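Take a look at this single chain, the form predicted alone, given in structure tokens.
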Amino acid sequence: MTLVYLMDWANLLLRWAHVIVGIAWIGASFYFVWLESHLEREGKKQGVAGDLWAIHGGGFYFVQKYKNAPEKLPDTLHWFKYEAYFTWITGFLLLLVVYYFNASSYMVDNSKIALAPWMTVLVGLFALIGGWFVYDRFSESRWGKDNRIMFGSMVLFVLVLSFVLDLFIQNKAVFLHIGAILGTMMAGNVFFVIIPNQKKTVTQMIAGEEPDPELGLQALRRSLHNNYFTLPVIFMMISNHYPMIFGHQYNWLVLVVIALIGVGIRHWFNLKNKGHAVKGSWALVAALFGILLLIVLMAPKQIEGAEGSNAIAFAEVRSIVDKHCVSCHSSQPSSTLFTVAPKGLMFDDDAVLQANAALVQQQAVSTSTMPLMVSPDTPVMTDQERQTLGLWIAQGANF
């Protein structure tokens, strides 16, 4: 068994585990936000913030929330924390396996500020750790406790951070790291704030003291942040499959716009849960308009002058493909990254290359996201070579 084969299994199993625990965490988070929004709050006895009746799976449920805490702790108290912890752990291990262990291919971009692979890994780690500390300190400032100021500051922070990261690492890695940074903030909120505050509340009750209500308010603020981070994080995690997104010239700006779209959709759901779907429809309309605007503005431009240009000889195209593509995309890859051709595309076969010309156009011409940097010594595909490929495809991709 080769190392590449074992790493593929590690990638698959970690990705599977990450999705499983992520669903559990997000599902619990969304449920409790829904629960908070649907509590009946009128006419309740003293000390009770609200209650709710529900039916599910053929049974009736009654849930009651206290304003601060019950008079007596129950014998069994359920906690929700390990879903968040294991989501972050599996996500970080996946980041190590896919990006950091293959930094020369997935992190280094020689067309940007030249860095050694280990230096790009340090950039990623510094962004993860530094992002949490900046967010955490600002959240506890007097400005961070104002939701509007907090929202505006987070938008500016993500904009600046994505722009800076785009100077040093590959576009795909920028999107992935912004998602990982927001995910780290979410997990950090659970580990450093929400669960410790809940433990302090329980400890105070055991000691016969009245729990400090500020502990609950602080935890609620962080839970609200997590709620709004969720949809942008999910999008960042799946964005690496779509080069028209991360491969755009202004990908850092596109990233922020997409994050805002996710926040807008989540805001509408939150208002809908409170019975204000129509009132909050502006957020949904703005999000949908933003998606439509991105689709229109980001559409790839057609190759100009294709009809008037001399026909591109296929031998020239074959030379470019052999130089930059077949180390991975062939029946027997020579790359250290793959044992089989990615997506089964074997470009050492002329017919396969011709049949997938539109995909080559998207990956290597319109977005310049391919080829990968297989090693620091891998030759960079020049703009002229990309132009040649684009002209050949525009002229019909003929042999």
Ligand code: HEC
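The term rigid core refers to the maximal set of C-alpha atoms that superpose within 1.5 Å between the two forms. Numbering follows the first chain given and starts at 1. This structure is a prediction, so every number in the text was calculated from the model and none was measured. Compared with the form predicted together with this ligand:
- With the core superposed, residue 357 shows a C-alpha displacement below 2 Å between these two forms.
- The rigid-core alignment places the CA of residue 30 less than 2 Å apart between these two forms.
- Shown in the overlay between these two forms, fitted on the rigid core, is a CA shift at residue 336 of 2 Å or greater.
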The other form holds:
Amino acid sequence: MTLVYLMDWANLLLRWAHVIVGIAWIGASFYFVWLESHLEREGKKQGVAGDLWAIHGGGFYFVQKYKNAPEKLPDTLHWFKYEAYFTWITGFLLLLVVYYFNASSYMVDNSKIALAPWMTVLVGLFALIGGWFVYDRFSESRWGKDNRIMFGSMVLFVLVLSFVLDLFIQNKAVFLHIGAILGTMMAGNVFFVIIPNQKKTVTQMIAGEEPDPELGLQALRRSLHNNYFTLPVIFMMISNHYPMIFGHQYNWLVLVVIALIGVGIRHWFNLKNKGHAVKGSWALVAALFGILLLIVLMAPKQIEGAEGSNAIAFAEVRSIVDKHCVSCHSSQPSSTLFTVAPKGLMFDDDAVLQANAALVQQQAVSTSTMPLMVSPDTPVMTDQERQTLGLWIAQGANF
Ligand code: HEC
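Let's see the other form, the form predicted together with this ligand, since the form predicted alone is already up.
Below is the whole assembly, all chains and molecules, this chain first.
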């Protein structure tokens, strides 16, 4: 058994666990948001904020929310916290296994800046931890308590952060890190604010004191932030399978627009839950319009003159592919980092190159995702070379 093989298993199992606990966390959080906005509040008895009936899995449920706290604490009180903690832990381990242990392949981008792999890891970690501190401090400032100012500042913060990260690490890693930074803020909110505040409330009650309402308000604010972070974070986590997204020239800007779209959709759901589906439809329309705009604006340029111009000689294509791709994508890679052809693609075989022309177009022509920039000696692939490769594919990828 090789290390690469075992790491692949670690990658797979962690990913599996991460998705499962993530679903449990976000699912519970969506459920409580839904619950809060569907409570029937009219004519309830003293101290009760609202209640509702639901049917699920063949049974009837009756849930009641208290205005402040019940007179007496119940013997069993359920908490929701491990979903959040385990989502963060599995996510961080996945970040280690996929990106940080392979920093030379998946973090370093010599076409941007020549950094040693460990330095790119430091950049990532610094952004992750620093992001939390800035966010946490700002949330407690005078401005952070104003939701509009908080929203505007977060947009600006993400914009600056993604722009700066984009100077140091690979495109894919930029998207993943912004997702991880927002995810860290979410888990941090649960761990450092929401749960401790709930514990303090419970302790005060046990001591027979009136719980401090500010504790609840602070937790509610952080919950609200988490609510709006969810959709952008999930998008960023899945976006790294789509080079058209992370490989775009203005990827850092695309990232912010997508985050705003996610917030817009979430906002509409929140309004809809409160019974304002129609009045709030502007948020949904704006989000859908944003998606449409991205689809149009981000469309890769058509290769011009594919029919008119002279046929590209295959020899020219072969030499480009030999120079930039086969060090990794070959039956016997010369690369020290990839001893087997990544994704099984062996471009030393003409037929394989032809059969995967559409993938090659996506990775190396309409985006610059490939070749991976793994060492300072790797020659940078020129636009001219990409253009030639694209032209050959547009002409039918014949050899
Ligand atoms: C330094 C090694 C390296 C070089 C050089 C390289 N690749 Fe890759 N390639 C990879 C790795 C690693 C992956 C797998 C990426 C992943 O798992 O996300 C990959 C994946 C791919 C894929 C599959 C993408 C997918 O997700 O389906 C294509 C297509 C591809 N490369 C094309 C190329 C082309 C074309 C070139 C040359 C212009 C090239 N690569 C140069 C390492 C390399």
